[in-house]
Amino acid sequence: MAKSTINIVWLKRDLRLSDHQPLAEATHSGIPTLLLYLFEPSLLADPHYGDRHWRFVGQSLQDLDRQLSQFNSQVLVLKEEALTAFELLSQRFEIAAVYSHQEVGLALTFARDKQLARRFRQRQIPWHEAAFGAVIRGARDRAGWDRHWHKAMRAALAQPLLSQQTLWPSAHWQGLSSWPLPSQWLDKQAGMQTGGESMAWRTLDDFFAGRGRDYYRAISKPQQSRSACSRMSAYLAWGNISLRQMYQQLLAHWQVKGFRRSLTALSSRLHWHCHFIQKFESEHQMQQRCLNRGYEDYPFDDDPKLLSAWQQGRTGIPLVDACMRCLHASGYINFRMRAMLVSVLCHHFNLDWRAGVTHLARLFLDFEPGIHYPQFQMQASVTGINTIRIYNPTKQAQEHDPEGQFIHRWLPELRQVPPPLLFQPWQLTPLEAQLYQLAPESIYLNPLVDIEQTAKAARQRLWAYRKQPQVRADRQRILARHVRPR
């Protein structure tokens, strides 16, 4: 029996059905095209991810389900690596070509992606790859970089022609079956942002609608932040919406009255989504060391207790704590405080960089490796050419949370401690420690550090390291591959 001839559309990180270049390339070639997502077991297991990226990934695979039905058809789902995956399409179908986004992920996808196009090259399947954003595929530097993203950001948006003719239904997916998402990942989690393109258009119309007009005053806030800033991070991490979308979109409310100030602090945002990604995507070694080679030897500690406490937010210091057990919770808190914690870990820790960075990726909900590695040694103070930022965390609890909304509700065992004593809980006296119920024994009477004198041997540290010649003369590459020329 003749194998039916279709078009695959590997979905990975673009789960959405509009502005999709390649679901539009193959549904507009007069080929059948099945929908495909692999949870891939290597994935699965590896240390970046866990259950709260794949419960928004299912979310994101029923909310695409919805939108099919109407099609007869869904997303073929299948729990295998990526060559056994396609070693079994290929058995029961003709594959005409494999249509995908570009992916700029981990080590282990790129690994992935050359060995499977060696395998299709091989049974001569065409793969085309579209690029992902305004993010230029092998890149060596940034001449005319800043053009091609506007240019990309204000195309047309590329929209598939979905119809029960375009699309294979999923009757005809000849004895194959879609994988039953675990139990754990069907169900909404309170405090959770939910996946899926229905949930994301919903948040940005809300942002529009009104919320973001405080965008530009509450960015820094911990507590306002959450409901001020867009809340997007997430949908354009697992390709909800594309940020061309989002871009567009802000182009079309630039005119709102009471806005333009937060769109201007936000559309500079979406730009450095690109310039970070773009960063990675050219220099994808930084996943395993600096940036900058000469911190490759940085005299790092290597302490347990402290990395210990950091990750589970009782390190003693109230706003560093209160960041971390909000990302246990929710997944999300602001570029700000995300800085903050990096900071504390590599600056008044001294510990290695490397030690914190795969624990804050499998708590962002909006984990985006390309933004992810370059964000974090930059913070961390290894690239050699971006400002040494030594946050302070109380300082930052003072100008950005000075009512405690945001301690106050992270740290219960802190509630009853009013500001300005709630900042520096280590500084009360033994009758107002029990006048405000704290244990003698509490963290906050005894943080790990004293952050005034760490952040003094910090500067002296990385300002002393940055003079040696090999972190000055890896500068001039990093400069010359990355910086955008004037």
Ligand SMILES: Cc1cc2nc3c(=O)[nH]c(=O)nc-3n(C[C@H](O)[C@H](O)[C@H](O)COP(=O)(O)OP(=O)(O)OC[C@H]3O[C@@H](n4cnc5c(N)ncnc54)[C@H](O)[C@@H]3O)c2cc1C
Contents of the next structure:
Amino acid sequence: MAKSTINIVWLKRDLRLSDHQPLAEATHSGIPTLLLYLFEPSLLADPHYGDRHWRFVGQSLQDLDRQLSQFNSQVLVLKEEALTAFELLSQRFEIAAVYSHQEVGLALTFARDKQLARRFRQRQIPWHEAAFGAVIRGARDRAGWDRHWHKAMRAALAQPLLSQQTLWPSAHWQGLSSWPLPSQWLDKQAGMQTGGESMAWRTLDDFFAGRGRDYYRAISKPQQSRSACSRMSAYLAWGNISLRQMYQQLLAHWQVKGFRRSLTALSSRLHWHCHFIQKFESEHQMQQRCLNRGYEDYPFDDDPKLLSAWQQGRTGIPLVDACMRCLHASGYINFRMRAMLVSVLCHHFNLDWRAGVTHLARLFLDFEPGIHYPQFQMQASVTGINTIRIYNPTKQAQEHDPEGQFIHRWLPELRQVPPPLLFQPWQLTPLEAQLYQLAPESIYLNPLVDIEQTAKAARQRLWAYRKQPQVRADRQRILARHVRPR
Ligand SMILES: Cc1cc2nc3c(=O)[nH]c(=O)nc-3n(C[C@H](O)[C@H](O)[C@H](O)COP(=O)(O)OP(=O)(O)OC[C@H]3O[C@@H](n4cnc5c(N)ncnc54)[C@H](O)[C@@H]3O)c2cc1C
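For comparison with the form predicted on its own, provide the form predicted together with this ligand.
Every chain and every other molecule in the complex is listed next, the one we just looked at coming first.
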């Protein structure tokens, strides 16, 4: 029997049906389109990812299926490596073309895409890859990049043509069936955001309906930021909404009274989103080595005990531990607290950024390789071009959690200790410690490091190292490649 001819839209981190260039191109081509998602065993085993990510993906796929059911269609979900999956599909179908977004991902997916492109060329299957946001593949520098960002963000949305005629029916998968999602991914997890295009829009609408009014005031505060920030990062990272859709919604609300300062701040951050991903696109070796090669010989320490305490939120420094435990439970903290966690790891503890970068990726529900790696390295001060920022966790707590709300929420052992004592419990007298129910052996009376001393040592080390000739030499190369020409 002759094989049916189909297009395949390979969904990756673009789990939505609207403003979707590959889906729009495929469905306008006149050939029925099959939507495919692959749970690749190599990615499932990758240490950057954990159940929280795959659960979010599963929820997003369920949301797509709900929308597609009116067209008698569904996403075909396979648990296979990409090469095997496309082999299976080409045995059953005549594949007219494959459509997807370009992926600015880990070394693993970069290598997979190169291998797959070779295979498609051998099989004469065209693979149409659409640009990801405003990221320019292969850009050598930033000349004209800002203009490009604005143009991409203001362009018309790419709307697919969804109908029973344009989508391939799930009843005709030629013997293939969707991989059933494991039961542990099906339940919602309390405290963790739920994936899906519908939830993405609900979250964004809610931001513009009111909670975003205080955004610019609350952005640095660990507790208030949880409701006043957009909380769109996971939805953007998994593509439940496009950056362009979010930016155009921002423009649509530009005149709303009381929002202007918040929207100005948000607009810059949407710009940063692609700016950082562009950095990673242009220099993906950042996954393994310092952006500034001069830092490859930086004298980091190796202290598994400190690393483990940081990972578990048991360092004895209240705000640091509260942030880490909050991340374990909810997958989210705001920007400033992320930066502080990295600063404590790499400055106060003097541990290599590579020792912590995967740990935070696995905890961040919004893990986006192109933002995560450049941000991590910037906060670790291994770029040689950014200001060195050594965060003082006590000061951060005094300024951004003055009532101790956030610390009390995540550190039950400190619930009896009132602010401002809460921020430096090691200064409690034995009598106060007893009064506030802290056992003498508590890590909060005996923190692993003295943050004043470690900050001082880090400052001296970092500023001296920045003057090294190899750091200065690579700085020029980085500026030419990643910074906008004036
Ligand atoms: C060490 C470190 C690692 C990070 N890793 C990630 C990551 O893996 N994924 C991720 O999405 N963000 C990451 N960020 C950036 C930032 O912390 C989050 O985007 C933000 O906290 C998400 O919350 P929100 O959606 O409420 O942000 P909002 O403040 O509401 O901003 C809206 C969107 O703008 C983008 N954005 C905001 N701040 C930044 C920024 N500083 N740099 C780049 N884009 C930004 C995000 O897409 C965000 O969703 C990291 C920051 C640091 C310091």
